[in-house]
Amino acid sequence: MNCKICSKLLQEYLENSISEELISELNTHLKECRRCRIFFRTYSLTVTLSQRIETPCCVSSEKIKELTSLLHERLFPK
């Protein structure tokens, strides 16, 4: 496994939504990779946080999922 490939794995981990083959292959690179680490603890951490805040209530929805696309292809460009 290699540094893009685990950053693109990263919310599929966190979903718990990839194999356990892959899971493995992640944890053994987050382990031997500080700057993925780092990175997915950053990550991780934003998630847990952003589902913690409300919907600012002059939002709407679509803009909401607009802003989160976008969010996921600057953080997982492909």
Given for the second form:
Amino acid sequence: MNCKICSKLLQEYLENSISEELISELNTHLKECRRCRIFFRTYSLTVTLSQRIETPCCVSSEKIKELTSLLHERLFPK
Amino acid sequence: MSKQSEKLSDAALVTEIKHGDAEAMEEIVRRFSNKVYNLAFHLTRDASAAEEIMQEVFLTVLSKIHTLTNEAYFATWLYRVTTNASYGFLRKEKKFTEQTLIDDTNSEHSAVYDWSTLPDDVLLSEESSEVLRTAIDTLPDTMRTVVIMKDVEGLKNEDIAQTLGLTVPAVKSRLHRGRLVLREILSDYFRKYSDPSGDNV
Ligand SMILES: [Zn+2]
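After the form predicted alone, can we look at the form predicted in complex with its partner chain?
Full complex below, order starting with the chain above.
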């Protein structure tokens, strides 16, 4: 395992799509290589921070009512 | 409201709508309205636009529901119409960024500052969250959409590929490059918290 392969595997690692064997090779490299370790941690944390971005929730119930009645009119006219 | 429609799969609901079932239509709206709204909101960063887009998307898609031959593609079709409507809004507002070339040649391993060890109140501050949101806004459009769909909204690579008409490897590569850019921007931002005495490992 070298640094180049290590950084390529990172994304697949986060997708849980690499083998146990590769994971242990990756871990061995991360223990030895400070640059990759930092890269790995900050890359993963970037993903985590994006996952925590919030939406100022949600569609208002008035909007849903308005939409539903519009849909009734157009799709299921009496 | 019948419990029946709540149990049906998305595809089964679509079939029911095609057969003129109004309850199935209401269930689809319940199931997807916030998803469509969230995606439109993150793409446009405009709450009232996101509501309008949400309404427009359902009206468009459900009035053309008979043209959908494979019911299993309903969700990705909905997302595709949503991204297109959001792009349309941004274009009108002149916020549509043309594809900018991103220089990621040195972003793979440039910074060795380990900001992952910073305390949560720094990492999760309102300010850092704003930095990240603004950084996402600056990504080229397809890359930004992929990052929003995958990391912010938690959709699957396959669904994103289907929505955007890309291959899965193309989605992954845009995602990776987008994350690298965001990581760089966050590294620059968090650097002000680094220990001036040097080694923070
Ligand atoms: Zn390394």
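Quick caveat: nothing in here was measured; it's all calculated off a predicted structure. Rigid core (definition): largest C-alpha set, two forms, superposition within 1.5 Å. Positions refer to the first chain, counted from 1.
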Inset, instruction - State yes or no: after fitting on the rigid core, is the Cα displacement of E21 between the two forms at least 2 Å? - result: no
